[in-house]
Structures are given as structure tokens and as C-alpha cells.
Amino acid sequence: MAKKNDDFFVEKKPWSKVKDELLGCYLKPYVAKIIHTRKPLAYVDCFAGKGKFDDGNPGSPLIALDIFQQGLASTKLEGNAQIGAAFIDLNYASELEKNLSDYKGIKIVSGKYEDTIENLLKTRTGCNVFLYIDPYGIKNLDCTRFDQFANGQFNTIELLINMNSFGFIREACNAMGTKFKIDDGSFFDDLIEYDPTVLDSTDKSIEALNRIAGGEYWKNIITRYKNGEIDGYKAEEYFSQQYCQRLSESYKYVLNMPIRIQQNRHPKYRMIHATNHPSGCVLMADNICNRWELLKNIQNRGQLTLFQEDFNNQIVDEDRITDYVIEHFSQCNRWVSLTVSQAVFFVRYGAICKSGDIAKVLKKLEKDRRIEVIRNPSQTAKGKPSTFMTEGHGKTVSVKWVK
């Protein structure tokens, strides 16, 4: 049994930052915008660990709560937003309570995540779920669970996970017999895991990793490592790749964000975003696109990024942006929804822009008559042709690209 890191929560590490970064910035914008759904919010901390680190860094359960509070002050709905937010932690439910004494109505569940989960959710049938899945170790990542939950009665569902892709790559060398080798030998330094994964080469280890991918496709990649076909970077990014495809199947949006240590270098891990509400997909590439001068901060002091390039480490202009553009909407024969189709755009190029910059793009083409526009409202209040190119707040989009 991997031993377990008991300094993990004293100091809170830059890559950990990250993580939090990504999840409070994405949720000011999502519970703004859930609120007014008028269905109940259930959001649930899988790995919550103490709530916060001994430095005194807020961990994701403070952060969480702090924009809820913000949240349901700001809004005109009276007594109609409700957000009920539950807390796992096997080690450390007390120190947990204990640092989110001050927030009334939340649940702190002391136990593991795969022993709970289902019993919080059974009562949350037309609710707004929200899960964010941290886990301490990859171990956790029960991929047949994940679709379990596209299949409960909720209003809406969306998962933030934490994946160490590369953790899992080197888990699966070990099991196939073969060892994992990077060309920077203290790559994982930066990865330290609360409670590391370790597998070996028996039919338990294999049955293991076919639950994490959600099947058996991890085989064929590391066969082609073992054989010096791919090296351990591609081995990752191909992984990654398919284990979204796996996702896929259970979730209409899944978006894959590297996560880097430095500008022009591999990611040291994934945070895999998964909905099935194109809304959400939407939002979270906004997030990621528009909180990168924060994040670049974080960097600057010589620690962590979030990409600036594609997953190719091609930096992204606006020539590029158009060309991507074109090439996504001329598939567009029929009329679609704006907001579906920039989910799909993003599903398949990545987060590389922010949705305005597609909408850009979009005005420009429609204005050479490229694209057919439905708006509707299709006039102002003033009796002018809407020219708008957003959805939400009672406006619709549909585009159809023009043979």
C-alpha cells in the first residue's frame, strides 16, 4: 500500500493554486448563472482535505463557499436560490469542520468518496449538481461512476476533475511490465499525490485501470510506448485524448486543459471539465480564456501556467482563430443553435480563444454572406435589426453556414 504524504496539506503547493484558480473562477460566472435556473444547486467536494492548508491558503471547500455566499447576496431572487454544498474527506472530516465552522447549512460527509457519493445525490433529482473531483490518487477515478451520474434525474451535472494523466501512463508501464522514462527526471516532483497509486503486473492492477479509462484503449498506447513507437509525451496526449472520448460517451461537452509548469513545455496534468449542457462548455472555455492574465501571475513568479498555445504548443493568432472558424461553421448545413455550436468548436479545438472572439469572426462572415443569422428578438426596442451575437437573457442565436 502506497504510503501516505502527511505534509501534503502544510504548505499549499503552486500547482495546487492552479487547480483552485481554475474551479473559484469558474464558479463566480457558473453560480450567477445556475442561480437563475431556479432549481437548487448541489455541489459536492469530493477530496475536500482540510478546507485549508497550515500556511493558512484557503483550500477549494473555503474558496467554493466564500463565491456561493457572494453569490446568493448579489441576487434579486429572495428566497428562491438555494445551494446546498456537501463536503467528503475520509482523514480529515474534524480538522474540515472545524475550518468551515463559520459557514451554516453545509454537509460534511466523513468517509470515501466511492462509498458516498451515491447516497448525497439520490435526493437531488431535478436539482443543479456540481462535483469537483480532486482525488488523491488516480485510484479514485472510477470512470463507469462518472456515467452513472450523466444518468441521474438532475437538472444539469457538470464535473471538474483532476486527472494525473501522467501518473496513470506510469501506473500502466508498471502493470504492462515496462518501465516509464521521461527525458526530465524530476518531472513528477512537482506531483506529489496525498495517496499515490501504485499498481503491478497482476490481472487486479489491469481490471484497475480498465475502470479509471473506462476501458481497455490504455493497452494499445502503452504497447506502443513499450515498443518505441510513441514516446511518454505522446503516450500522455494520446491518452488523454480518448479517455475524453471515453467521456464522451456519457457527456455531450468534454473539454481536456493542460495544465503546464512553464510557457513551451509538455503539461504536467489534465483538468477534464465534462457537461452535458452546452452552456457550461461555453462558459468554462470563457473562463479559462479570460482569467489567463490571473493565472499568468501565478507563472510569473516562476511557478505555474495555463496553456497560451494548443495542445500542440502552437500559439493560436487571429488568422488561425478565423481559419478554425470556417472550417467548424461550413459543417453548419442545417440551422444550429450559437451556443451549441461554439460547446462543439471548443470540444474540438480546444479553449484557444473565448467565445467573443468566435462571435467576431461570425459577424464578419455573416456580413460577406457567408452565414445565415436567426435572432430573436429579431428587433430592437427601438424597431432596428438586432445585430447581438450572444444567447442568454432571452435572446437566441441560429446559424446556418450558406452553400
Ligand SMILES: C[S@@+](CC[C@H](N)C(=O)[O-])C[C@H]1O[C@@H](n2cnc3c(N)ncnc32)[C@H](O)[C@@H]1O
The other form holds:
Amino acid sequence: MAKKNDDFFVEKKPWSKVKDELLGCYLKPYVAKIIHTRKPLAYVDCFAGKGKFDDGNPGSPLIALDIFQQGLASTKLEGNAQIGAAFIDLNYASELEKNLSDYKGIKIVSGKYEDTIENLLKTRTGCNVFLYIDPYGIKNLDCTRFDQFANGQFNTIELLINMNSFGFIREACNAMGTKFKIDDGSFFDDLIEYDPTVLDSTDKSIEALNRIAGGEYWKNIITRYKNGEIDGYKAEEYFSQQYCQRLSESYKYVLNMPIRIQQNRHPKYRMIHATNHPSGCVLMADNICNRWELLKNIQNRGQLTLFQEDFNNQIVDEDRITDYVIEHFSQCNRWVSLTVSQAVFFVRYGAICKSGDIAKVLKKLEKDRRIEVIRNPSQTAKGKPSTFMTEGHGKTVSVKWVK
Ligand SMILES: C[S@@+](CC[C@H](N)C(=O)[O-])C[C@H]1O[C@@H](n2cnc3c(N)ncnc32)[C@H](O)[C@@H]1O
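Now that you have shown the form predicted alone, what about the form predicted in complex with this ligand?
Below: every chain and molecule of the assembly, starting with the one above.
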């Protein structure tokens, strides 16, 4: 392994913290929800690392295991809640054994994700499966393998992928005989440990990029970049958009969160969440908004900003959210579940606001008789009409646009 990768675990860097926050804060409500399906959860950290950074900070395995322990301790479904966690790493299985020794019943796999994942998942049919995919580079992100995971053998399946999209563009440029240049000369410096994939201009490289992207659409983006029609940042943006579209052939709800290290700077990479379950998508969109607020605080060094901004540093004011909600929900001319329509909203516009912000606008639209709402239960315990605008815990909401 290249020397530069050895440095990854010396000290936990800010972008690793943001990424782990995103994972940890999602897993908490996810576990609470998934336990109630009464089907086991099979969690796999596919590129687990050492478990702990050398500076004492927890890595993704410890973060997940602590959340599972808390989730199991607080559930009322004693004995019926089952969580099986597995950790794969090519280089650090012995460190994982040591750093995770306090946790019982976990599986540590020494080897390559691409060689071991199928076998590991063979016995998980009917489970709720969550895969955390955080490799150094891009070469292990085989899109057709992600398609296979979604072919119905599990009760639910979710992926959280760290996609080094700039790394992809750079290698795609190499493979198509052009050099990737961006105005920020030090752009890749702080991602050095994350970026060991190097491809050259051979047919094998082109094949590898097709496998990662799940098609050939990336070639057109690189050609446009080569011809000077778009710059490197636009190339990354188009690639990320089309990659999410490609994933959505197998996963109905795909969200992407650009990770920026400094405010108003370009993203360094993307975290991508893919699921076939609308409530998972809504949970992740809310989580992205919360994480974004935290990231913004890191970027602003705690200073408050006057306006709400989304993860693209765009000001999102109430009027804009209202416009989008009206644009989206005015197309619901049949009864549709609130959660499904919110998930489709987030896929369409991105995680620009929390589900609670959408609900607020919907309540106003209901009051103005622009939408119809069916709630179950329709009445409160005291016999008054229900007014809730969230689903779950035995409550359902359906909405329809009034023509
Ligand atoms: C970015 S690090 C993971 C960091 C970890 N998620 C954390 O937060 O602590 C990537 C890990 O993938 C491991 N690795 C590299 N190639 C691999 C492969 N083909 N299969 C499984 N693990 C691999 C490396 O040893 C490294 O520990």
C-alpha cells in the first residue's frame, strides 16, 4: 500500500468528521425505525479501516457499534431486535479485532470488499441491509454490483457511498488523453490520502470507468470538458448528477450531498445515499440538512448567518420553498402518501429544506383548500379532527392537489 495512505488514520481530518457525523446521525433514527420491522438488520462497513484513529477519535466502526448498542438498550422489543454488524478491511483486520474487542457478536473480515461481500450477504436474505461504502479511491465502486444488491432478496437495502467525483473526472481525463486542470492548484492536496486511484489511457481503464460509472455517459462530459465547453467544476457536477440518475435505475430514491471543507468553495467529494424506501430518503434529507447546519458552523467558526442556506451555499428562503412545494404537489392529482411525495420532492430538488418545512407549507395549502388531506386516524383521542402532517407510529397521511 502506498505510504500516503498510511497517514489516513494518524489524525481524523475535518472532512472525515463531517462524513462520520452524516453516518452516525442517520444511523440513530434509522436503527430505531428498522428495529420495528422485526426483521434483522445486517450492517456492513465495507471499507472499515482501523476502527479508531491513532489520535483516539472513533472511526466509522466504533461510531456504528455505539449507536447499535444504544438502540438495542432503548428498544422495548427485547430479544426480538437483532443487529448483525460486519467489518471488512483489506489491511487492518488485526487493528479492528483489537479496537472492537469490547463488542460481542460482530464479524471482522480480512480481505477485499469486492471478493467477500457476496458471500457475506448470501446468508442475509430477508434482512434489512445497510452498506457503508467508504473506499480511498473510486476503483472499487462497481455500479453493476450496486444493481445486484437491489434485486429484491433483502427486506430493505440502503447504501451510503463516499464518491470521490473529482477523482473520477481526473482519471477519466487521463483515460481520454487530456489533463484535468482546475483554478485551485492545491485542490487535491487535502484529499491526498483519499485519492490513490490512477488510471492511464488504455482500453482496460475505459472499461474500469464504465464499470464504476455504470455506463458510458461520462465520456460525453469529458469530451465537452476537453473542448472547453465546460470547466472542471461543471464536469464534476454533471457527472454527479448523471451518476445519481444511473443509480436510480436500481434505487428509487437517490440523494447526494456535496462535501465542502470551506464555505463558498467547491465540493471536494460527494456522499450518496441510495434506497428503495421513501421513509429512508426523507430521514436522510432531514439528516443532510442538520449535518449541513453543523458543517456551516464549522466553516463559519461558530458565527451565525442571517439566512438559511442549503448545502450548495444557496440562500433558501421560505418563498422559494413554498414555490417548489406548490410546483411539486400541484402534480399530485391522485391520492399519494405524504412520505412518498416528500421523498420524490427531495430527489427532484435535493435536500434543500427539512421535511418539517414542507409540512408547514402543506398545512397552509390545506387551510387555503388547495390540497385535500386524508389522515388516519382521522380524529384525536378527544374526538377532534386530526391535524398531524407526518407519518409513522400508526399514523398515515395522504394528499391530493385540488384542481
Ligand atoms: C477511507 S478508509 C475507511 C475509513 C473508515 N470508514 C473510517 O471512518 O474510519 C478506506 C479503508 O479501505 C481499506 N481498503 C482498501 N482497499 C480495500 C478493498 N479492496 N476492500 C476492503 N478494504 C479496502 C483501507 O485499508 C482503508 O482502511
